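So this first bit is one chain, no partners, the form predicted alone, shown in structure tokens.
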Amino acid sequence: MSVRVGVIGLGMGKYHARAYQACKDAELVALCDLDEERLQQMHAQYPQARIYTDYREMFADGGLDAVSVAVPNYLHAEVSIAAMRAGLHVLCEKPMALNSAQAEEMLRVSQETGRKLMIHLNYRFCTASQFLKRHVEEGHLGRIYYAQTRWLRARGIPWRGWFSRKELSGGGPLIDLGVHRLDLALWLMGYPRPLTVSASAFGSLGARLAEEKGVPYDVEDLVAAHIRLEGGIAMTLEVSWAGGTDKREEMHTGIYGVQGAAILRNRNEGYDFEALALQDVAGHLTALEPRVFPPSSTAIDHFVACILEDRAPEPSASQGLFLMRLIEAIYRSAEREREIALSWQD
């Protein structure tokens, strides 16, 4: 038995089409995009798949057990909750949503219809990651008091359209970039909730850049934030598109301990991981053989195995909700020049 799957929006959708094509339990039946172009560039690389440029036209067909949507932001809830109505299962890119509000209603769908609804963060499912969340579940660490986590970008302003207009992004670079290394450090950690949340937001840069384009341009550029979590655990988080680094590309996430530290960080400016493991050893901090692993791409094949499994995927809906209303406190302490106090609600 195969699931079959359709993915909309072939932007970053792309790459969930190369994953469902070599995913020995999907079979990629259906693709769909706006640009007329683009479609039948991805449709010469996969014949086998209908092709659409209107999702409504390829939900009406049938033919489909799950959908990954990789549309523009401010569509993500609109075209899952359709998705999920029509009685498909969801591999929504991150973010959830523009917002919480909208995260909630999608969580919502999936609940009433019985529909999946895994959020695409698949950081966690390379295998540097895999790796460090075995070694800090394993007990390695001890007890956790602080994380930093950060993704940082000298000169990396995606300039296609709707990613620079806050109506269509949601923001700049921490809902983008940060959403990704935020839920790297909490699942790492075992997502403790946040308390309180003291956050700057820097935007003129951009501004800037976006000027000397000709392109509009109202979100920031760069975050940072100070973030208290329950049991005791403080965690820093920096995110820039533009002017955070003289590095082109450079990701790091840490977790520390009383016993040790797991740092997660990318090589040479690319997208392969290396996977860190500090550990107190007769009193001295001793760095275990640093590992390096190649770049994978499990997330599809977890979402498809749920599917035929019928088991909750992860990242779940309530986690991407939970990281909306993260993101939310974060622009909200930035925009008041104060710490502010997270209530929570399960």
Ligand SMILES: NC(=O)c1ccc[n+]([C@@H]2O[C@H](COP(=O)([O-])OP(=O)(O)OC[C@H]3O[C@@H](n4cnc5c(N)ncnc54)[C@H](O)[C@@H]3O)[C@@H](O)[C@H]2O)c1
Given for the second form:
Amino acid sequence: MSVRVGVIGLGMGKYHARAYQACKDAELVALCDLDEERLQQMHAQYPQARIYTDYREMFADGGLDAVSVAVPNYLHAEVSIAAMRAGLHVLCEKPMALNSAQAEEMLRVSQETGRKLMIHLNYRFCTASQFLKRHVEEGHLGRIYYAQTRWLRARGIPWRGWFSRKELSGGGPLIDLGVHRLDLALWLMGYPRPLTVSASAFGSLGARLAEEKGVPYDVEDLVAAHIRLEGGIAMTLEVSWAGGTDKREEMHTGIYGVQGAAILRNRNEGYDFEALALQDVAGHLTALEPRVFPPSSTAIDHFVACILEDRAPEPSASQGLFLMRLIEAIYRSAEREREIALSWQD
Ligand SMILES: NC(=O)c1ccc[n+]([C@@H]2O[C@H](COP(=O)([O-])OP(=O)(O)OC[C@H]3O[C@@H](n4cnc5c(N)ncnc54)[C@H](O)[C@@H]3O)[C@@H](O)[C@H]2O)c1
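Can I get the form predicted in complex with the named molecule as well, since the one above is the form predicted alone?
Next comes the full complex, this chain leading.
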């Protein structure tokens, strides 16, 4: 038996389509995009798939078990909810939604309909990330007390129009890139709850670069945050689309414990990752197995396997919502220029 899938939104969605096509347990049966040219190009590649410009028609035609939702952020909630109500399991791109209210509604509909809702925080699935997760879970770090996580770009604003308009994207590099780096750091540590956040956000460089291009821009271009987590852990976060580094892409997540550390970073300013599993050996922080891994992702395989085996997929909708709440608190702290306390009732 295989899972019949459709992909909605064929920018990032083309990587979903490729991964479904490569997955032995999935069948790519439908593609949807408003952009006819993109749709035709993808159809030439996957002629077996039915094509649509309206996702509602795609759902109404049936013959689907699941969809990937890879449309701009402002449509994540609307399309995911419509899909779940049509009886489909959903793999939704990050960030889960524009804000926590939308994310809560998505989680509620998933529970009500019994449909699976996974968030595509795909950096967890890199072999380098998986290797470090094992290193942490095996207890090599001892008590964890500090984490640093960042994704900085010298000049890397996505000039697609909707990314830099808050009402369409929910924000700038914090919601776009920060959501990945927050998830990675929290996931490596077992998702401790944030207690307080103190953050600053800046946007004038992005606004100036956007003006030169004639693109609307009302989001931040750089955020720096200090986050206190339960268990006496502190975390720093730095994200930028412009400024803060001289590198094209700089990604770094480090988790520090009293006996060792786990460091995940990109190489050559690109998407190859290096994992350092470090341990204190006679007073020296020694890399146990320094290894470099090629980029890889099995998020799609995991989603498909969870449907076939009726398991709960991760990153879960609850974790997606958790991240939306944290991101909102970071924005709120930056706006009010003071520390914000988070409360977690559920
Ligand atoms: N996980 C990752 O690493 C990663 C990387 C890039 C983008 N993303 C996410 O993927 C999503 C899309 O980003 P992108 O870079 O592909 O943006 P994009 O603008 O390049 O592509 C979005 C596509 O959605 C289509 N679309 C818009 N409205 C639609 C509708 N109502 N029905 C069908 N199609 C519609 C557009 O025509 C376009 O082809 C965003 O949420 C983004 O955050 C995730």
